[in-house]
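Only one chain comes next, encoded as structure tokens, the form predicted alone.
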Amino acid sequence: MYDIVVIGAGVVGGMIARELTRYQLSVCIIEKQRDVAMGASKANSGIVHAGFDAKEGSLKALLNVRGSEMMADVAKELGVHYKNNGSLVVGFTDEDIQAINGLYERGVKNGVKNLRVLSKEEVKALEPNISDNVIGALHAPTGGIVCPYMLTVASVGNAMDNGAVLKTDFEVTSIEYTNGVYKVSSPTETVEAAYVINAAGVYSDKIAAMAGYGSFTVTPRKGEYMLLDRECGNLVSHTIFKVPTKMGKGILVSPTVDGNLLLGPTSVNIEDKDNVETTKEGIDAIVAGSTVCVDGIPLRSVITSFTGLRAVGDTGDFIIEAAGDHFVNVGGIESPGLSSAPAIAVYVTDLLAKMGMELKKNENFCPTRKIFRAAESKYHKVICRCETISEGEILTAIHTNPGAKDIDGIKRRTRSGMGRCQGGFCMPYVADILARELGTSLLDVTKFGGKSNLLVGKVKEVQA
């Protein structure tokens, strides 16, 4: 039996999960999926907000501000790629500027540091290919990015470290609650625990419900993007927004922390909570948005296009309770969910204490991960050519924390076949190698688990 279960192993749970290790605890992660970071923590945008969005006084802007003050700090004990760029809301009409105006003012009351409205000589002057339309910007110079499913993967890396227990393949079915005693189970599977937190993203209502604390409902809304090949990175520097509305913060033009381009994300609430297709309809308003706001995109050189899900929940704010007997929702947890990560991991922290459970410091507690290091020879081993990722790379997100199981994990980790190939020279390689750390046939190698799985048998055993 564990202290606690977190459902989810996103940025969000895997954030609590790290921050409870901090204490004498015991704790246990669940994820449906075969590895971390496979909802919306692999396909957002990589903000790190600044916090000047969202309404003053509600959850959204208190655990944004925090966290994007936390996210340096966290990132360097995590060693993942944080770079604090900035980012700029451009205006191009009147209505615009008055808009930014509030932002500015909201901004400052959310303890926003150092915003300004800028003109648009001033805008001009910090990024040269935005539009010669615009005619004023507000600048948020404490904005960031950070690469979001490494962040994820660090943060369950830490915690297992530290002494959690990671269960992925493990879809919840049932949540039984008898004499103080959580049953959460699959249908392979049931652990127990006296505490449980529902961060299962998307599903957060339906696990709620489940367990009979279904008060809020949650809607996947769909976010399509574009990513450009790095020689595009150095377009602009800053994050660039528009005004944002009531569906979001619109098309960006952001620069990443591994220097490529992205565009995007398109904001269409759907019904599908799997529905990760990308359209034309998507791609053209990417294309057009924006275009609107830069000059000079290269379209040509997209490599590669995506989709991402927000959570969206029905109170307009991040849903944040104690719901019940030892039981924590952490639902709704839209944009600026990544940015708010490490600031929700203290406050639901505080609030399990609140609830009654005793937090003793974990005197061995430690913040930086173990990394495996292969043997040197194998980090001159070049496998991935567009990236330039050796075998030592990838033997090591094979066997760190949580290690890596299919393709897509090893991609997630080492950016092998994230480059202009898309994987298609490095993916066979990459298959053996797992194949030959996991000690299981080639055939049975999968691009993302399930039934991705990259063979079906050997051409000379195949009848015509």
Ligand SMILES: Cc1cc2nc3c(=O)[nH]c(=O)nc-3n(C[C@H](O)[C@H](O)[C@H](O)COP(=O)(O)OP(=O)(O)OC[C@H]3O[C@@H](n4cnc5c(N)ncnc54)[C@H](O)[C@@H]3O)c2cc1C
The other form holds:
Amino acid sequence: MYDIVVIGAGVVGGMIARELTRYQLSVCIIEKQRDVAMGASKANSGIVHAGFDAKEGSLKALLNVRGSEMMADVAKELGVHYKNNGSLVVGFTDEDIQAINGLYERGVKNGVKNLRVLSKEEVKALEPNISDNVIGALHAPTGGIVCPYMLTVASVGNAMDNGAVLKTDFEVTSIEYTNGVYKVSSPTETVEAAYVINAAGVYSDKIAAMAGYGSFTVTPRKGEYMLLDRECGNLVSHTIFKVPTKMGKGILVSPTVDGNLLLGPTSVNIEDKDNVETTKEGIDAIVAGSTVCVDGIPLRSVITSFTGLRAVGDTGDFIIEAAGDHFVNVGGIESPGLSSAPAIAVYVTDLLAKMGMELKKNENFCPTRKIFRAAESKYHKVICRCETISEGEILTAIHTNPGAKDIDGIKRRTRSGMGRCQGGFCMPYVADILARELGTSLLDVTKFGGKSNLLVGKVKEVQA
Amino acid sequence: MKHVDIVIIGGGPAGMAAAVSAYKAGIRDILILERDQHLGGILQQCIHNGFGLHHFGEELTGPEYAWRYEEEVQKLNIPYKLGAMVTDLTADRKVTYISEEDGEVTLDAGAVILAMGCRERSRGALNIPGVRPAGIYTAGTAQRFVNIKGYMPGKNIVILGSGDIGLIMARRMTLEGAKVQAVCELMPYSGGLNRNIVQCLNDFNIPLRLSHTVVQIHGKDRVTGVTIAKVDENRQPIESTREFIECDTLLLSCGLLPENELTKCAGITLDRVTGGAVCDSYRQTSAKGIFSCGNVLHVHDLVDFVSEEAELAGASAAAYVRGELSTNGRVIAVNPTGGVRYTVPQMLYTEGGDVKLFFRVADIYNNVTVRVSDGNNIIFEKKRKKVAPGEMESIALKADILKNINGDNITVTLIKEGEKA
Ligand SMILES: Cc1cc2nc3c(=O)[nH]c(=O)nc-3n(C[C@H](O)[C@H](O)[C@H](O)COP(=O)(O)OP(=O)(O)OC[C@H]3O[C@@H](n4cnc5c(N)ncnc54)[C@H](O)[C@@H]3O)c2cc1C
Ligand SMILES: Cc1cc2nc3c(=O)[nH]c(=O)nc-3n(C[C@H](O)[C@H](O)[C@H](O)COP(=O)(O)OP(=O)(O)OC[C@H]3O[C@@H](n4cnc5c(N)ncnc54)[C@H](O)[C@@H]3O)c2cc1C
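Starting from the form predicted alone, produce the coordinates for the form predicted in complex with this ligand.
The next block holds the full complex; its first chain is the one shown before.
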């Protein structure tokens, strides 16, 4: 029996779990996938928003500004790449400039520091590659970029270093509550806990309903991206937004912390909570949307495309509430959920205290990760040639909490296979290392858990 | 910093042939740096035969061909390091590598030969919509799994792209018991060698769908199928021709990209068409003392020509180290036009001796004349019955022709039948 179980190992669940291990609590994190960061937390823009977007007085506004102020320190503690590159919202028409002035005022009310409205000349001086049609922009120097999946991996890992237990391949299908004990079950396993936190992303409405607290719905809203080769990462240094619309912040152009150039996302409401297909329409929209803002985007250098699903709640705000006895919903955490995650964690902990949970400080809490180190020479043995990733780094990824178990897990943790050849060369080598370290057959190695096995059999044993 | 007369980056057929040639030209202080655990490069996994017809006059398999050179490297005691990945190169020839044994080391090279080969174009570069399940591999990755590791990446296969590796893998997978549903090629012709189309597809009744592409990938965990469609003359898919094919694997054979990251590090000028360095008739790049050969310079379909080019680069590097590389005479730029996509070299010297000019064409043409002119005069002509993008062409220009070139550039062009220009 645990004190508390957190459902969902995204950045929100991870940050909450880590925050809880600052206290003398036994924490269990449950995740239906084989790895952490398999939902929205792996496929988003990675922007640490300054906080001028969300409506004043909303939870989004409050937690975004707080979270963004916390981010640099949290990322540093967890050893995750973060860069304070600043954001620009660029305008091309008089209406845009009106909207920009509106954002400026909202930002000031939300407590965002150092906002400024720039003239055309100032914009071009900051970012020479922005289209000549620009007539002004909002500059938010506190905006930043962070690696979203590594923030998730590191927060879950650090929670584990401090005693939390992670259970993967555990899809919650029922939640029962009797005599003050929650039984959280998958078809094959049950975990008991005094408190439950529902941080299941696009599925948070389903989890709430399972527990009998289904007061809200979450609609998946698709966002597609294109990622360009590192050689294009210098095209712009700030994150370049267009003026936002009802459907979101529009197609942005931004460097990533790892030096690639990111274009996207699109914004389309869909029904299927698992539909992460990229589409031709999406790709066309990204190209159209990004090229009007920034000149000279080398579209030939696209190395991959991907899709994330925003968990859009029906209240217009984050849904963070004590839903029932000892049960907290953290649902509808759409953008700026990544930016807000560290602040959400503190907010939820405060909420638990109000609900009567006893919070005694854990004197042994260590805010930095325990990193596995392989033999020194292994760090000079290159496996991924595009990103120069060594066998040592891959061993570190496998043996540091939460250990990578599949090809995509290694890729997210080390960037092996994320470069321009997209794993064409290193994938067979990584598969060998995984099989060896995990003591399994090469046939059991998967791309991302489930039935995503790489190979179908041995030569001579396979028949079509 | 340790000095080495000639550092060769890459121990594939190009790197080994360059080393042997530099040795024979009298240089002893040579070092081959190879990141793999073996010499031989991509040939190690090409276990089919068809190598060496031009160079050795017999048909060898890839590993056999590589072995001929490896044996020679061993016999001559030419030093090489395995598991040594070069991570940086400067224009003044500082070469940095890392290896498990040595850690990070920077060498000061008298001359450098680039022989890093090429890599396959990945799916991202192709932008196919859909999901990203397991079961999408480049043909080379599949080849490695099957030929080196002995595992099958799938049993029901569609191949996108009719490059040589894709064609070879269509046959290989079929022989290993898999079903190859189709090979789709965006262009109206295959980019592969004709002999591979006959021997790898036709002989096994595997359909080659020209002017077709994959427009969507299906499946959640594993590929369950692809949708293909015919494309119009602008290579845009035609909606009404969409067709679903059930399969568990999509192999990509959509072209090779020369691996020139290090070349870029050194600020060497690249040719937009070949993706390799711009070079002169000695295979010297825009950085003095840095030479390039093999697939890193331009993608070859036959390894025989890789060896030939590498021997030239090796001998040139040796001459450079001894201060004997003669770049005398005027510099002549070679301009490809009228159906000729690129030439290698892109530059030559009027006093540099005989030059063999390699080039590729943009389309399939029958009964053409290859013409070289210097503005005023036609200086060379040769008739060809058939030329195709998949097969590299070459012409030999004699020293005395070059001596008499007027101006500072020549054009290489195709005069098509009936065209009188
Ligand atoms: C396109 C896009 C762009 C975005 N851009 C930004 C941005 O730039 N800046 C920003 O601040 N925010 C951004 N966001 C928002 C941010 O990504 C999310 O707010 C954040 O990742 C949400 O984290 P999460 O942990 O709530 O959800 P998720 O990461 O989705 O995690 C939920 C987890 O719950 C698991 N789960 C679900 N059901 C079950 C079950 N039954 N049993 C067990 N486990 C289950 C899932 O597998 C998943 O791992 C963006 C989002 C999208 C989609
Ligand atoms: C599937 C396939 C089928 C083919 N079929 C035929 C055929 O039937 N007949 C024929 O004649 N030819 C064929 N070829 C062509 C022939 O194999 C190639 O042209 C030849 O291998 C190219 O030689 P290379 O040395 O330039 O490149 P590679 O063989 O690719 O060698 C390059 C070497 O450089 C190393 N390297 C790269 N970067 C670094 C670095 N930074 N540091 C250290 N080392 C590095 C690589 O590890 C590699 O070993 C085929 C090729 C393929 C892929």
